[in-house]
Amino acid sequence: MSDRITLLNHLPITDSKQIIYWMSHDQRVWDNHALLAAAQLAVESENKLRVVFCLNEKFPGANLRSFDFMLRGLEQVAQGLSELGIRFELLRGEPSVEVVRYLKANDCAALFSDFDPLRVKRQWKEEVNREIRIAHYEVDAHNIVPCRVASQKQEYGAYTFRPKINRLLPFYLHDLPELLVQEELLKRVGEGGAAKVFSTKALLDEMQLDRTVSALSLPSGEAAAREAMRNFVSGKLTGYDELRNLPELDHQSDLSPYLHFGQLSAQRLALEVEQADVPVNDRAAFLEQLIVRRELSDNFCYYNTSYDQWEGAPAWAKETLLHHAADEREYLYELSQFENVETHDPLWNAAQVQLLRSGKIHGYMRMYWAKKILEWTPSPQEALQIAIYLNDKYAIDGRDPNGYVGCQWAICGVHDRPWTTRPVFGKIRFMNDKGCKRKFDVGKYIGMWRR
């Protein structure tokens, strides 16, 4: 098998009837390396393929916003698999219990799952592996260059990671099979018959979720992801390099929710961008974010298990922040004041309102937002905790390596370097509203996101 695939438990494929793909990180039918790898083995072993998804409402930070978006997308996955004759099963409960129970009850020959660098997903797999006696293959369908292949260690920053990625891209950033080719393969491993249908609304009504975070009207699923991709490539990609950091224009791709939930293949997106008739600098600027920065975040979270904690920060940053921890702060706020938009700063408040209402903060403003949390809390440890809590709770692409690295970069200097020493910040890169006013129309942005 390819180096995109890792055998996690060194057990054999058994002489049974089913190959199971445990979908989690990559919630799509098309352009899904994990699904295609499972289907290929099913063909070779003359088995059928089933897809399961385990819905765990106790997932850290579970709320109505994230589960509504995810389930609307999974409805489309179930329908798409049904049209191919592939059975889709929605399990509910702790994966370490329910996935094991399903495998033992269904005469399974091998298990496939998605690569995910985050701690909770890795723990699920470890717990499952302790209970099963069949081969378990993990497939990196999320990164263009598989995380373990791109680097075998935590990288210092983009400047060390970029050359490694660029050397490997020609081997991995190549055409995916056409959808018709994928369809022919997947149809060969279907069982036929109608899929089990589920209702997003009915499920949400039953689930014990945080309902203080409202659902979004943002379209979900593979079809919406592809449409958003086409709209971006044909529209906002032109001018992206110059305009993406102007928050009042919102010239970003808005594709992060679809990438986060795996409804869109990063590889397909990169290929579409490479082939677009746009200025070279716009194409390069976007691919830097999509490939180098996004996959660097996976690298950090995979090799640093304290990715969302103070302990994960680089030594130089911890030293300088602790040295300045007792510096006087002009303003101090508690979590509830940040969450409820009760700071003195209308620019910071606008960013928080954008997060609460739309499920995102413009990328440039998220840096300012996090750095001000550092400036207005009693300690850097508390600041990191608050920023991650708010991002995970309200951002539709929260609970993601990009979010953890974004907070760690702004507050704890991850993937950055020491700068001029300042009060409170020490040698952490500084931002203030005066710098923002020189860069973009602050008044217009504030007017867009008033309480």
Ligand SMILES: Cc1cc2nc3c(=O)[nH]c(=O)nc-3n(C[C@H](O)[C@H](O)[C@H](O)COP(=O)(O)OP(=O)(O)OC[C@H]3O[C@@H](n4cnc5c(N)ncnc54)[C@H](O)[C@@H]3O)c2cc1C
Contents of the next structure:
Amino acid sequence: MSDRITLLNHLPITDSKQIIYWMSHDQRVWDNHALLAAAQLAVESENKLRVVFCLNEKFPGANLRSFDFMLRGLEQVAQGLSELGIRFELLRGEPSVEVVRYLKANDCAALFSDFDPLRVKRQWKEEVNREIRIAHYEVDAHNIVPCRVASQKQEYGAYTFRPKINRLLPFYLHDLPELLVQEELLKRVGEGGAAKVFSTKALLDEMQLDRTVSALSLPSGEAAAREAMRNFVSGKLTGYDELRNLPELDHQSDLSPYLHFGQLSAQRLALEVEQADVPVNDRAAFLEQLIVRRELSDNFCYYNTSYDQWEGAPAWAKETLLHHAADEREYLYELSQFENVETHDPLWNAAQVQLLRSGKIHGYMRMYWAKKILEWTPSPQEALQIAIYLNDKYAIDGRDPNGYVGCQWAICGVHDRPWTTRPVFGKIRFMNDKGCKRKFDVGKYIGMWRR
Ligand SMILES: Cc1cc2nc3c(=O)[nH]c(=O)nc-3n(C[C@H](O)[C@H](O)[C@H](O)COP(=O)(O)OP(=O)(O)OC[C@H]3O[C@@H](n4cnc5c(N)ncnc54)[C@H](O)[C@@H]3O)c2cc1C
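For comparison with the form predicted on its own, please write out the form predicted together with the named molecule.
Shown next: the complete complex, the earlier chain at its head.
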């Protein structure tokens, strides 16, 4: 078996009728190594394949905005699988109960799931594993170089991770079967029959959700993700290197929501970018973010169990931040003041408005936004909590390893190095509005995101 696949429980494949793929992180039909691995086993063992998704209303930090986006995408997954003859079931409740119940009721030979380094998903899998007696395979369909293969330890930074990734990339970047081959395989393992369609609106209406965070009009699902990818590769990829850090131009890909929900395969995106007829520096700058930085985030969260807590920060950063914890702050705000856009700084407020309204802050402004939270709160511990809370609650790409690492990088020096000492920040890299004014048209950005 490929080294994307890890057997989580040392149990055998049994002599039953169904192979189940418990979809969670990778919410797509195409270019999904977990679905393909499950289908491959179904073919080899002459079984049928079914796909389940377990909808858990209590998912930490999730709300109307994130559930609406996710369910609109899952509706397309259900439809796409049905066109291939594969049954899709939307279960509801705790996976430790519902997935287990489903496996027991459906005469299952083996379980496949997709890799996710975050705590809640790992706990779900441990709970399910305690209850089942069939093989449970986990497939890394998210990273181009599987997380466990890329490195066996927490990396210090991009400078230690990059050489490892670059050495392995030639072996993994190209291991995605052609779409026609995928289709042929998937068509062999379905049972046929009509799709069990669900309506996002009806489901949302009956779910117990935090409805204070509004849904977005952003198109969701695999088709929208592929279209956004094609538009980016034929458009803003050219000039990405030079223009991506100018927040008033918005010259990034804006693909992070699709990558976060697994509606788009990072591997497919990397292949498209690799083949694009664009200047080499644009291609290289984008692949650095998509592969090295993104997969480094998974490395951090997989190997550091305190990835979203102060305890997860490097020793040098904790030492310098604590040394400066009592430094006088020019401004101090509480969570509600940050959340309600009530700081003195129009630039910070614009970033917060962008987050509330569009579900995302421009990548460059995300750094400024988090660093100012450090500067204007009584302690670095509180700053980290506030940044993660707001990012997880309002960002459509939040609750993601990139978000935890982004906040840890900005506030607690993760993957960074010590810089010149400053009040409050200690040796943590500093940013201020004067620097922003030198770099980009701050007035224009503020004008775009007024309250
Ligand atoms: C405080 C803070 C919070 C952040 N929160 C999130 C978050 O919740 N979710 C999220 O996906 N990213 C987060 N990031 C990382 C980065 O800012 C976003 O990935 C990026 O802005 C997403 O927009 P894009 O898809 O247009 O990026 P592009 O510039 O087009 O990049 C393409 C892809 O590369 C990856 N990428 C880009 N920059 C980074 C980075 N610095 N670290 C890791 N991967 C990167 C992402 O998958 C991104 O979608 C955060 C960064 C900071 C400093």
